[in-house]
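Only one chain is given next, in C-alpha cells, and it is the form predicted alone.
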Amino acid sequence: MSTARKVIIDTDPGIDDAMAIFYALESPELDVVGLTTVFGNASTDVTTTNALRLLEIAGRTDIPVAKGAVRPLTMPYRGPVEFVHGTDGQGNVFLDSPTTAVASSDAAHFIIEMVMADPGAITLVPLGPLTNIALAMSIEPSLTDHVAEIVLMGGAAFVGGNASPAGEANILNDPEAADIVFGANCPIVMAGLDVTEKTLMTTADIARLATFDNPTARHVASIIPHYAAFYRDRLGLDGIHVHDSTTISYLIAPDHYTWVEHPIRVDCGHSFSRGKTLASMRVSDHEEAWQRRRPVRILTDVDDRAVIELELGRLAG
C-alpha cells in the first residue's frame, strides 16, 4: 500500500488557492504538512489570515502555517488584484478573524526545516510568486538536493501572459525569484497558462459545486461568484480557468496531462517581456544560459473534463 505524498503548499489565497488547498486536503494521495504564505493575490498579511481561516474551515488546524515574504526580492510588490479576488482575497465574504496563530518560523526557514528533516520526501507546491522558495534556496544552497519535486502554478512557455502580454502573474510578481527556482536541482513541473487556460470549470460545474453540503464546499460556493464574474466580464468566459488546482490534479492524476521538457530561464530585464518564461528548445553553444539547468516538465495539454470531474468529486466530500 502506497503512502501519501508529503506536500508543502506555498500560497497567496486567493480564490483559486482556496479551491486548490481544499482539493489537496480532500485527496488521500496527499499529506499536506504545511502552508507557507506569500504576497500576490493580496498582501502577505491578508493571505496569511486567509490560510489560517481556510484550515479552520477545513477542520485541519493541525497543519502549520508559516508567514512568508511581504515583497519580491528586488522590486516593490505590484499590489493586490482585488478586481479578481476581492479586497479580502476571498471574494469579499470577509471571514471572521482566525483563532489560530502562525508558526514560529518564517516561510523560508520552515521550508528548510521540513525538507532537511525529511530528505527526499517533501514536494513543494507553489501557487503564488516564488519568493519564499528562492529565499529558502539562497539560505540553504543544498535545499533542492533534498526536495522530492517542485510542482508549481506559473509561467507561460508557448502562450501569452495574463498579467502582461508576456508575463503570467505569479512569475511577473517576482521574476528574479522565479529564475532562481527554475534552476533548482530537483524535478520541476510547470503548470502554467499553457495548460490551465485549457482547463475550464463551466458555470454548470460551479452550480453543481454549490449543491455540495460540507464546510469547504460551502466556502468555495460563497467565494467563487466573484471570481466567475471577473472571467465573464473581462474575458467573456462561461466559467473559470482552473489555475492553482491544476497542480493538485497533476499530483494525483498525471495521466490526464501531456507535456514537453525543456530548461527554462525567466526574463528579468525591465522591458515589455519582463517575466516571460523562456523555454530553450535546443541547447547549443549560443544558449549557454540554459545549459546547466535541468529540463522542466511543461504541461501543455489536458483531459480537462476528467480533471474537472476529479476536483468536483473531491470537493463534494
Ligand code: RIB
Given for the second form:
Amino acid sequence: MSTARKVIIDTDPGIDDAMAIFYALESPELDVVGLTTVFGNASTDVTTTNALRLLEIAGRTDIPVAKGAVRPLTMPYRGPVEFVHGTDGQGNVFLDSPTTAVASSDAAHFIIEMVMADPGAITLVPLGPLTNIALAMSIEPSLTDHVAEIVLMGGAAFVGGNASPAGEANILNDPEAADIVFGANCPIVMAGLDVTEKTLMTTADIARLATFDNPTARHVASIIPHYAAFYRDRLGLDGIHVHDSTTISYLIAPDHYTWVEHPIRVDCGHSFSRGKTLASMRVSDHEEAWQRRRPVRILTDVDDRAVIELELGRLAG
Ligand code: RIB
Ligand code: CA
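Alternate state requested, the form predicted in complex with ligand RIB (shown: the form predicted alone):
What follows is the entire complex, opening with the chain shown before.
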C-alpha cells in the first residue's frame, strides 16, 4: 500500500503554481488526488484552462480538475497580474487549448466529497486566494474536523506585503475567505512571505533547469523568463522567489524549515492594512478574537539552497 500523502492542490496557475504542481507530481511522497482552481493570477477561466493543460503536459490527465470560485466572497475580483504571470497566466507562451474537461463538481463540492469520503487522509494545499476552501467550510461546517492538514502559500506575519504594504497577494485577493480558513479546526501551516522571500532560485539555477530534457521542465523553462523579468526589473533580484513550491518543499522536507506557532486573524477592514495576517504572539494577551483559534505554524526560516536543490532534482525527472 502506498504511504504517499494525499493532497488536493487549490491553485491559480500562475507561473510559480505550475512549478509547484509539477514539483508535487514528481515527488513520490505525495499523491495528488485533484486540482481545484480559483481566480488570482488570472481569471478562473484562464487558471482552469491552465490546470488542465499542465496535467496534459505532465501526462497526468487521470487527475481530476474541479473549477472553483470566479470572485472573492464579498468583493469584486481585483484582476489579473499580467505583469507578473502574463495575460495567459503562463508567461505569454499561449498554450494550445486542453483536450480534457473539468470534473462535474465545482471546487468546493469536490473538496467536500474527497475529504468526507476519506476522513483524515487529505491534505489541502492552497496556492491562491482561499475562497474555495472557505466556501467548502461554509457548506460543510464539519469539513476541517476531517482534513489532515492545510499547508498554504499566503500571508506575511512579520514582514510587509507584496500586493500592498500590508497584504500578501493571495490573502489580499480574498481577506474574508482567508480569515475563515485561519479559523479551521485542523493543523494549518502558513508558508508566507516570511519564508518564501528567503527562497531564491537564482539565474544560475534557472539556467540549469533549462537543460533538463523532459516536458514539464521544458514548459517551466519556457514560462520562467516572464516571471524573472518582473523580479529583475521591479525588484532588482538575480532570480525568482518560488512562493508556491515552498508548500511542497515543506511537505516533503519539513526539517529544512523553522517556524513559530501563533493564532492568526486577517484584517478584513477597508483601510490600508486590509489583508494583513495578524499573529497574536503573547498567549496571555490574546484578544478574544484570537482565543478560540488553533495556533498556525508560521514558517519563518529555511535552508534555501537545500530546498532549491530538492526542487531542481525533482524537476530534472
Ligand atoms: O504572493 C505570492 C502568491 O501570489 C503566489 O501564490 C503567486 O502565484 C500569487 O498567486
Ligand atoms: Ca499561486
